[in-house]
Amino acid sequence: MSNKGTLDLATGLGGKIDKTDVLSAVDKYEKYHVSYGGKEEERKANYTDMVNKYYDLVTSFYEYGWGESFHVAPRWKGESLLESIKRHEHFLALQLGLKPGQKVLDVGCGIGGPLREIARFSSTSVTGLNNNEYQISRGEVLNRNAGLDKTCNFVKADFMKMPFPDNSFDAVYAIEATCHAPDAVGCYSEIYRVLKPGQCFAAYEWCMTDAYDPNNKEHQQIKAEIELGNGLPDIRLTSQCLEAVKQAGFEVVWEKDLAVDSPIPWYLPLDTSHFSLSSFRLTAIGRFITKNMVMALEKIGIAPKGSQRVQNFLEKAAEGLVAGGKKEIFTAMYFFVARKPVHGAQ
């Protein structure tokens, strides 16, 4: 699905940390997690340096595997995978209303792949708001190299603490990007705040479901496993997060978990028991190949210690993710479309 090659995905390891301590970050990441003892106050505490140093880290690996849009989507029978992603982003396009030269914020905007895409799709100009430096500079190239960059930007921000005046926006997006915020009503709130009075804001939100218990062990080891493996520092229900939106001053127009009556299942690119040829890297054989590409690499010092173990993590979100899809306690696709009232003028 990516034009990176090997050589990308090596050099591309740790992104802006230097190479050297790529090794002690991974150290540092892992320790976040309950999976190594790590406590949920401090992952909230800290999610800014814990969410940074997890994007340096797996950047390469989602590029190389996953293309340029780090996220899933719904599926129809006889659609690949690009096809699938690509209509999962014109659809919140529609459901947002966007018209040609709207200004649109992406909240959590990884490299840019939806940003474009909605930017083409919609006729907008789109600026994505990430903390990170590396997928930043990585946008700015994807950009440039698109024709978009007159039209689209990156701005290195804290979602948390935006860098934009009140009633900034004619529309608010995020694509699986606000489910790491330590703090749901706050990040909304921001998003309430930047966006213009009438208009609306749409997510596509990671959240548990209501058939998650709290009390099974092995639920409480998946949740563990798709926190670590994708830098979040909880996971929400889905209740949870529609109360959040409320509580910011939000109107829901409509929600749903989308990953419900999908014809077929968002988790089954992670699924080894699944071959295809399309989206080959995220199959068994074309992780295993590039788990012993990258142990190769790293060996002879070609991407940088600790390389092995971002690998290691990822494949372990992987069973998180597909496990968690398949008991149902999990949904990457929990959607909502909110109104900021005509009366929330501040």
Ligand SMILES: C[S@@+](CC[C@H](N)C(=O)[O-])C[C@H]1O[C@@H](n2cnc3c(N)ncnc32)[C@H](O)[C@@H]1O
The other form holds:
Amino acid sequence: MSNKGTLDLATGLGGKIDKTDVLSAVDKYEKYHVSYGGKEEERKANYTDMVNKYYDLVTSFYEYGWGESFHVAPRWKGESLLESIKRHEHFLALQLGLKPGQKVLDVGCGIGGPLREIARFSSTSVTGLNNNEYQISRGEVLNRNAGLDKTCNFVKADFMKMPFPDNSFDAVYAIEATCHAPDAVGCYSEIYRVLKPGQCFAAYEWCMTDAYDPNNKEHQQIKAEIELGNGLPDIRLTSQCLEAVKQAGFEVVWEKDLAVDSPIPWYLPLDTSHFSLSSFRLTAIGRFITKNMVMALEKIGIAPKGSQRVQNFLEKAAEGLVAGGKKEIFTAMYFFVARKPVHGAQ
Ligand SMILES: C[S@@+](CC[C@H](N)C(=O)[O-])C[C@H]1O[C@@H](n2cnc3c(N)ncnc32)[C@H](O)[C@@H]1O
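Having looked at the form predicted alone, could you now put up the form predicted in complex with the ligand?
Every component of the complex follows; first up is the chain already shown.
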């Protein structure tokens, strides 16, 4: 659990958005989504505005509830949520075969929780790419606190147009981030371009599974809740992601939906019927307490106006994720390792 308090949550809420503009930003953000009449084409055309508004609004909630790593993980019996999150990061480093001294790119790095863990685990230099200025400012403080500011850095840019020369990195990974891309082939092609030939890209992707029926109203509603609650323009099928990796030029080393074999479901921490002391803030009682604190802080003007609305769409996100996970129509861990062929040098 994070060591950030409710006051940090309230004061960080809105990120780089002026506190007096938070309510109108919530309005604008919600209107991008199906439940508020929004269209997929608009979300895709305005993905930078939509995704940045989302992360400005929610980052302090994420940090308060999840800590420094903003992703879920498959989990073994007897393992805590935090242990499973770190193991998921170590697994990625092992699958990429990271070696000390290598230059690694983290695409869509959040506030850098995975970046710091992977850099320490593998003795590599990790660059975190992120288009959200507020998250980068948080990440820089946390890197300094961890003593990693000399070997790891952040770059503010869009992963659809990366400011790096061709063949720059020894490895690239993305954790639950490229799902925000308006076009998977475009995003993976940029990753392909900046990766050195013969080297690998690995990712945990958010996807709809083959069990998703686009004509089923309940499935549609779950998908829309996940999009609204998580700043997504659309959610691709696992098969579409795999096809996009190949179209970008990669050879797929292996791929699998890791949710399938997880002894404890990844969505359990978000399920209100589950109780855990170690992830108390994510439980029904923890969320109830946070809701009331945020309501009170908004009333007395410490949290900006619109704060409770942010919490409401995050509740929708949790409901959608749990329903999608239970019905097995959605996965937060479609995993693949893909290699840029040696003959792919540009
Ligand atoms: C769910 S968070 C995951 C963060 C991080 N990988 C982690 O696990 O802690 C998704 C991240 O992708 C970033 N992101 C979304 N769209 C992006 C874009 N077009 N370019 C760069 N970063 C982007 C967001 O700002 C956010 O940091």
